[in-house]
Each structure stands twice: as structure tokens, then as C-alpha cells.
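Only one chain is shown below, in C-alpha cells, and it's the form predicted on its own.
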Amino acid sequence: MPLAIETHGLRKRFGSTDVLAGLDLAVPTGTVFALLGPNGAGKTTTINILTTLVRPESGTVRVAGFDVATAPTEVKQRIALTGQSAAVDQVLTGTENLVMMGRLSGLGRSAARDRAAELLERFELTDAARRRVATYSGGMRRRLDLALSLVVDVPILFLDEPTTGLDTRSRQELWNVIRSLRDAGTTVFLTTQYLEEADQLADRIAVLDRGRIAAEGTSDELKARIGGDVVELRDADGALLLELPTDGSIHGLRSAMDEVDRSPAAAITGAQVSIRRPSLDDVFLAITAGTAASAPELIESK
């Protein structure tokens, strides 16, 4: 499969800090790929640099086969951002935000209707097209705002954080255009702090961690890193008491039971004892261990 996305030894740096020390990634086209990190390992300029905003210290950046150091211009013709805050204006309406950004884009005026009424559709927001933007939902905003990066189509799509502060459905609204997209071909690099939504949308993960990639795969080959089943106990409320990993065995599981039965906390009226299969949680805090910034980074949706 070909690569939409290719780094080599990708470094940078801000003042003494190394923020990408090495970074090599490799994104097959119309394929949905997710990178996670801690706070300050690096995504958002990953993809400043990938977008042609913030030049490397050294390394080789390919985008849709562009150099971006040498061909800066045809990169950006063939992307789209859309970054962590929705970029629309909330004076007009969503069908004045898209005709402008399309004249912008170069179309002409009919076109530009025209586009917009067909982005409106796509992401379900006709009912909403006359409306003023100040009036939309968080999650009509960010869909909006997606809308609004592909006036003129484009191959490679890069989302920093794009569901950050949505509730759960808009959220899943979201993931559902996303997928959409992909299923159309479209390349789409997804930075996020949710990790069940690397879980559920991205065909391969890269974990981030001081300024390289500290491990790739699918989903489930990034949860196999971890081993096998995980033993918890929990009181009656569900509060979790304790979490003992195993390889998955018969001899691991009767192990993990055996040290339940030897903590007090099996001694609590109502606990109770469950098994669950390792989760991207279990992978980030393994793969990211000593690094202090992980813990409030990123967060398990539920």
C-alpha cells in the first residue's frame, strides 16, 4: 500500500528541549492513523511539521509524495487542518461560513453554493444552514468546521484533538463522519486524548513518548504487548480496590486469585472479583511509565 505520510529521523527543537528526537512514521493512504502521547511529547508539532506551519531541524517529511521542505506549495495543496478549536465564524450562517470559504478556495460563486449545500448534507447540518453559527451545538460547530476543510477536496486530512470538550454524542457523530471519510479514501492523521477513540476509528496507533515513537500497531497488537487477561476487584459500588495483570494462563489467573484472596480488601462486604481483556489505558501507562506528564493526559472515554 502506498504512504500518504513518511518521516525520516524527524528532530526539533524549542530553546534546550529536544520535542521530536528521531520520529519515524510511515501512514498508508486512506487509511485512519492515530498518534498518542503525554502532554508535550510532540503530537501538535508533528503535525505543525507535517502541514508545512514549522520547519524541521532536520529529517525527511514526505506528504502525498511531496518533499515539504522543497515543495511546500503542493503539500498544502493536497491537506487540510482542522485544529483543536472550531475555526468558523459564528456571525454567519453555516452556508454564508462554507460560500466563503469556497470563494476563498477559488471557486466561483455558483460552485461555491453548490459545494456548500452538498458539505451541508454530507455532515447533516441542512436543517441548520440558514441558522447563525452562535446558535449550533459544540458537536454541529466541529462538524462545521470539518465541512470547512474539505470545500476543496483533498487526499490527506489532519485532525489535532478534533472531539476535544464534545459530549459523548457528538462526539460519536464525529467518529461516524471520520469513518465516512475514510471509507471514501480520504488519509485522515488524528492526534487525540481519547483513547477509545484511537480504539474505535484509527486502522494503526503510534504511541509518542520523548519526541519518539515508543511503539506502533493495530489496536489489537498494541493491547498483546500487555499480556493476558487482567483480574479486578471492585466494591459493591464499583469502585475499583484492586488490579492484578496476568499472561492469560490458567496458572497466571489461579496466581491473581490467590493474591485477592490475600489482600483485605477481599474482606469488603460486596466486592466482587471480574476479568477484562487489556485495554489502550493498560498499553499507554505500560509503554509510558516514568513519564510525568502522562497520567492527566490522556483519558478512557466512557
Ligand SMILES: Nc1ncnc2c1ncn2[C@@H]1O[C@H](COP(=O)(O)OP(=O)(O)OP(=O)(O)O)[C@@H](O)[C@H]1O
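For clarity, a rigid core is taken as the largest C-alpha set superposing within 1.5 Å between two forms. What you see is a predicted model, and the numbers here were worked out from it, not measured in a lab. Positions refer to the first chain, counted from 1. First, how it differs from the form predicted in complex with this ligand.
- Superposed on the core, the two forms barely differ at Ile49: its CA moves less than 2 Å between these two forms.
- With the core held fixed, Gln200 shows a CA shift below 2 Å between these two forms.
- Relative to the superposed rigid core, the position of the CA of Thr218 differs between these two forms by less than 2 Å.
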The other form holds:
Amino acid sequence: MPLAIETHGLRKRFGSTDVLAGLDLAVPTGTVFALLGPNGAGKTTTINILTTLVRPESGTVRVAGFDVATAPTEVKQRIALTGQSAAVDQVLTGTENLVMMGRLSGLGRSAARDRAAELLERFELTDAARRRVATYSGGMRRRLDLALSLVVDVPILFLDEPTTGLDTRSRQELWNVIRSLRDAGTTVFLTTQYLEEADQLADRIAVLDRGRIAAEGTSDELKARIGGDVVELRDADGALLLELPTDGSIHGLRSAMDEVDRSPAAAITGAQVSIRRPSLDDVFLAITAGTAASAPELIESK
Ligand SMILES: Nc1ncnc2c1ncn2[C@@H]1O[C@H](COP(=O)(O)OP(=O)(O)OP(=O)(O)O)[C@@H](O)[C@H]1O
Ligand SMILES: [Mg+2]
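Alternate state requested, the form predicted in complex with this ligand (shown: the form predicted on its own):
Following is the full complex, with the preceding chain placed first.
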């Protein structure tokens, strides 16, 4: 499969900080790729570089087959970006914002109106279409912002934390929109702090930690990295007291159980042990703590 986005050795420094310290990414065409990382990890910086807004110190970037440094115009024609902070005009109505974007993108008057109506419907903003954006809720603005980036069909869509600030229902709706875009062949590159979002949506996930890709793969591959099951100890009300990853082997499980047995929490009345499959949360914590590969051994060696 051809690559929609490809970077090699991407470096970016702000002041004395290496925000990106050699980033290699490969995003196959027609897939959803999630760049996962905590606040300040460098997600927006990465998106800004990929979308031609910021220049890296070194490294190469190809988007839609074009070099971002030497062919930025070709790149810009093939991408759309929804940034982290809303870019909608507060004074205009929802319809006016979308029609303006359509006109700026070269659509005729009636085509721009049709497209606006279609997108307002898709993002459930039809009832608010004639209201000024200043009166919209945060979630409505976010949805309008996304609609704006879809006015023109592009092969590659960049979404910087698209669902931050959305309630559960709006988030689910947006996930469905992203899935349908992918099914129609669009490549979606998104950043997120939500493991669940990456798990639900992304074909591949890269974990960004201190300017480097700490892990990359499908959700299942990442989960497999920390090996087997997780042993949990919960109190009578179900609150988590202790959590131990294992390598899934009999020996690993037995060591984990011994450790549970030795912990003071085991003496709590009504405490219950259970075993579950690892979640992406476990993977993330293990990776960002720098213990991913050694987690099972750590338990065994105790
Ligand atoms: N223009 C800039 N000048 C100086 N430092 C910057 C600039 N842009 C970003 N940084 C720094 O680079 C680091 C990464 O920032 P970035 O915005 O890429 O993180 P992020 O992963 O998008 O975080 P968040 O989840 O909060 O949006 C931060 O420490 C930030 O302070
Ligand atoms: Mg950001």
C-alpha cells in the first residue's frame, strides 16, 4: 500500500528543548492513524510540520507523495486540517461560515450552499444553521470546525485532538464520521490523549513520548507488547487496590499472586482477585514509564 504520510528523522527544537527528537512515521493510504501522547508530547508540533505550517530543523516529510519542504503547494492542495482551537468566525452563522469556506475553495454559489446544508445535516447543526456561532456551545463549535475542513474533499485529513471537549454522544458521532471517511478512502491522521479513541478508531497507533515514537503498531500489537494478563485486586466495593501485569505464563501468574498475597491490601476484608486482558491504558503506562519490554520480567524477578 502506498504511504500517504512518511517522515524520516524529524527534529524540532524550541529554545533549548528538543520537542521532536527524530521522528519516523509511515501512514498507509486510506487508514486512520492515531498519534497518542500526553500534554506537551509534541502532537500539535508534528501536525504543524506535516501540514506545512512549521519547518523542522532536520528530517524529511512526504505527504501525498510530495516533499513538504520543496512542494508545499502540492501538499496543501491535498490536505485539510482541523486544529486544536476552533477557527470558526463567531460573528457569522453556521451556514455563512460553511458557504464562505466553500466559496474560498472555489465552489459556485449554489454548490457552496448545497454543501453547507449537507454538512450541517451530517453534524446535526441544521437547527442552529442560522444562528451566530457566538451562541453555539463548545461541542457545536467543534463540530462546525470539523465540517469546515470537509467542505472540499481531500485525500488526507489532519485532526488535532478532534474530540476534546465533546460529550460522549458527540464523540461517538464524530467517530462514525471519521470511520465513514476512511471507508470512502480518506487517510485520517489524528492526535489524541484518549487511549479509548485510538483503540476504537485507529488502524495504527504511535505513542509519542518525549519527542520520540515509543511504540507503534495496531492496538492488538501494542497490547501484546506487555504480554499476558493483568492481575487485579479490588475491595468489596470494586475499587482497585492493586494491579500487576504478567507475561501470561503459569509462572508469571503465580509470581503475581504471591505478590498480591504479600501486599497489605490483600488483608482488607472482602478483597477479591481477578484476571483480565491488558488494556491500551496498561500499554501506555508501561511504555511511557520505559518499562514496556521488561514489565513481565520485573514481576518474575521479585
Ligand atoms: N512556538 C513554540 N515556541 C516554544 N515552545 C513551543 C512552541 N510550540 C510548542 N512548544 C513546546 O513544545 C512542546 C510540545 O508542544 P505541542 O503543542 O506540540 O504539544 P501537544 O502534544 O500538542 O500538547 P497538547 O496535548 O497540550 O496539545 C511543549 O513543551 C510546548 O511548550
Ligand atoms: Mg496540541
